[in-house]
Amino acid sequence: MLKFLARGTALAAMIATSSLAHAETLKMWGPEQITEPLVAQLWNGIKADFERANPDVTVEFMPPTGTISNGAVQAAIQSDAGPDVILTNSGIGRISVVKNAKQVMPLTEQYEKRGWKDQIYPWLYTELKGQFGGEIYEVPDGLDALGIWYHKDIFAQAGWKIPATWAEFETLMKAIEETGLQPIAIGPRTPGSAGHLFGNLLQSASGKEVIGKALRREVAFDDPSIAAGAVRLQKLVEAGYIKKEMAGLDLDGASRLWFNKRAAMFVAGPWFTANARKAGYDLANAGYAPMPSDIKGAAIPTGGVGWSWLVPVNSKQPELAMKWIDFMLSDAVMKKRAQDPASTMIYPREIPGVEPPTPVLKDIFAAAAGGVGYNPSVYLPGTVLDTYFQVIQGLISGQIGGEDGMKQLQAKMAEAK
């Protein structure tokens, strides 16, 4: 009897030990909104769906303390405790910082090993290929489409629509003015918003294509083609429809404006509904629609890779990073998402018979469903960055003209590898 027992629990230690050896802990850094309940409803369901499909494995959260562009996602791939696999916000100018580094590994040879390639839009994948010398490092989770917010009952009772054109959007931005609402809220010292909308007059005012080549460094951004849509800026803050006042809010203070309905329009992204959803705005009164431009097919919102996956060189579950990966490209994930409440962006590829959880996204998706331009502040070289947002804000200011600020931008570029 003893024996038996003693075969028993040496059994069971195996067994323990056979178990311990294959149990394994993936730590996923993101998403940024984690800490929101509705969010953390949703993601928490997928680490769970994820965990029962493999039942080795526990997922980790780790909150993020910031992103690339802080240094917060460097700091967490130096340290040994960091991330398996990262979700933060991306574009060409992030993913440069940290590929120059080293930190992340390239993954193109997963793309075509895994069949990432066909689980996101063609477009998107030449885009990718081409710019890092046909090396990847990313894999798209969210794309972002930056438009005009605006809300429906003031417009409906003023009668008041988003035009076609520049000048009638010019005389829409007067007729708001006369009233005492402020045409637009911009909070230029949060980066983004600065970028979001000046990302918009400069394609109204060039169109995608020459965007495109700037870009490329194709044209100069001094070029008078591309400084149109400076000049634009400096003559909307010249004629009082963007305040000089609002060089000094932040994306907070801006965005309280549009909510307490002080401000007519708002440019921002599908993201915008999470800031919505904090500040008690009814989205049903939302209402999305693109820049309005004189040029054919410009009309169209700005915007590019938004949040990406990312795969730390130091990783110590590689494979299981990868697994995840295509896990959230399934399409069972991948509609869980976009249908879910907290869904705040639009998806990597097509996704047939999903319904957005809100009619201000399904407008959105709708003016998205032919592509998207350039959104500069994710394609610009990092060490341009600061350059391009110091330049919008003293448009903004009042500080400087639009074809010195482009001056000061190419420049910069100039300068930058």
The other form holds:
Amino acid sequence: MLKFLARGTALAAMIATSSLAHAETLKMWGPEQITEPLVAQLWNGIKADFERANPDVTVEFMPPTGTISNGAVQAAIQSDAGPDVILTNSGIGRISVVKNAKQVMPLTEQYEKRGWKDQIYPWLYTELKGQFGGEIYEVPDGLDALGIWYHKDIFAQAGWKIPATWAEFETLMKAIEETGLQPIAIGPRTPGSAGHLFGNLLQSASGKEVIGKALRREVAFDDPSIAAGAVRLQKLVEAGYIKKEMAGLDLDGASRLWFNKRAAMFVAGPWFTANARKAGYDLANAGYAPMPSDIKGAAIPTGGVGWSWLVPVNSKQPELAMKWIDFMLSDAVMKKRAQDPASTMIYPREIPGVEPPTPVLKDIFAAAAGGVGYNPSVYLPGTVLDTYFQVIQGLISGQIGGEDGMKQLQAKMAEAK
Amino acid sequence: MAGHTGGLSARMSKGRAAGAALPEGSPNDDARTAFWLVAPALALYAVFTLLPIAATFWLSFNSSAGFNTSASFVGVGNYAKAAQDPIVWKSLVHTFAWLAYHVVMAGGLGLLLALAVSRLRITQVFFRTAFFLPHLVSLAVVGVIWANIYDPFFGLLNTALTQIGLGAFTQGWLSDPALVLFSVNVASSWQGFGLYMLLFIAGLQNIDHSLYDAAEVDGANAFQKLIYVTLPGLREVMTFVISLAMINGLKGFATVFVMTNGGPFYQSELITTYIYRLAFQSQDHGLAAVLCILLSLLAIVITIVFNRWRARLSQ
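What would the structure be for the form predicted together with its partner chain, rather than the form predicted on its own?
Full assembly next; the chain just shown is listed first.
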């Protein structure tokens, strides 16, 4: 009996050892709303598909507790017990932070070797190649398109519509304010939310081309042609169309104001559908329109790369991480995600024949079809971002004027590499 | 090492066998034994405290964009950069204000509630427990709770003020530059006062009751008893609570990080939050290291000044 037990134990140990030798675990950071049942269902399905295709691999999700903007991604990588592959909010500003700290791998070679180059829009590839002297550190997963969300029922009842010009937009905000509603909500305690509205105002006042030049340092941020957007925010606050109290709100607080119909408008991207679902908001009632502008062609959503895949330099499974990205870029997964009710973004390449799961997403895709402008939150250098967000808070809380704010931003820009 | 420990155990068993105290060895033997006894603790202290301090010093003289990056020596460059950075000065002033608020609000509330509760007979345990409960909640959770209480549109505070006809007093608690640091500190103090209250209650129980009887015989009223008997009797506890509150105040981070992230426009930035911002968000480890050293110096200076004041007080 003892002999039998000993042999059995030895055999079990051998099996365990041999399976351990082959088993691989891929630790994956993200996606953001993984705790939401609908999102979890989609991602668990993707995980199951990947594990089926790679029988010796187990994918382990690490629910994210932050982003590059608040340092959580950096801390996770630095811990050396972090993820093998990361899906996070991106854009050159954020990527430059982890790239400068040498926390993420360059992926340029993989773009050629694995054909990723042909799996994203050609213009997107060109843009990525131009950011860090030809080296690419991210694989875009989703693009953002930020514009005005409004309540269709409130607007229809009052006979309002999002106008074409800025002057008319100010008149609209005055009319909304007189009804006791907050014209527009913003939660600048969350960096992203601060940048969404402010980026829209900058583009509306200066136009896409000028903002692009400022981001490429061809025009200074304190030049009147750029500072005009900041002055516009200052005036909205002074007129009471944006309440100073909003400087104390975060994205959730500002969203709550909009979802409860205490605010008429909110600036957000396609990802706001996830927040709406979570809040139980009827997405059929959500309207979307770009920020009005007096400049021809400037009334388009702002945007840029919203989410990207990154591979930490201390990834325990770098080869597997690349395999995972291959899988995510495949037609099957891309289609599955785009058609799923949990879909919340514009994908990095055209997916023919895919019907967006919600009407508001359809509106956003239509508005973004002609291209998107620049959301400075994802284009500014990482070391400038904090000043950018704080200046927005300063403008909303009435601590600084638009011109002063942009001077501070330019000073930081001059310091940045 | 084995020889030394063997020697020690042999001597201990010899002493035990004789039923006497440990036999006295030569001073050298004792020193060696003591060294080996404290060696593990010393090693841990060196690895987890001294080494990081040394690394922070080293980092403060280097320019480093993050981990895994070869640092380059910049001399006192980071120190000069810190001196010229207006946010460093702002966060320094805020840190002092934060300390003062915390000592007064958390310590003061702890004292007041201790005085109120200590005389209760039947319900004392209930109130002690109830008031201590916030201390069990993590500061991050406290931050989330209070951020919602302060919400200018849906928050409990502004809603309650409006409901009772004091709508004129509603505020942007986290957006008003003059209020934000105080507002966040209220949340932090709310979490901390329970511990101080318990310490004061313990102090109150140690005051000799005959002093109150004597004061009563002398015709002292309640206020006079508080001034001439209670407060002097709490002097030792008070200095302990103040030093504890100062240490907790210097460590202030979580509530600010959760509730304002240092904003709006740096109006609630503390040295600790700025360190985090520099080290983990901007990856400027050199400047962050300088601020760590500044914070340590601040703690040392405050401790020395406070201890001198305490010594003078007890003379």
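Quick caveat, the model's predicted, so the values are computed rather than measured. In this text, rigid core is short for the largest set of C-alphas that superpose within 1.5 Å between two forms. Numbering follows the first chain given and starts at 1.
Visitor: Align on the rigid core first; then say whether the Cα of residue 158 has moved by at least 2 Å between the two forms.
Guide: It does not, since the residue 158 C-alpha is displaced less than 2 Å between the two forms after the core fit.
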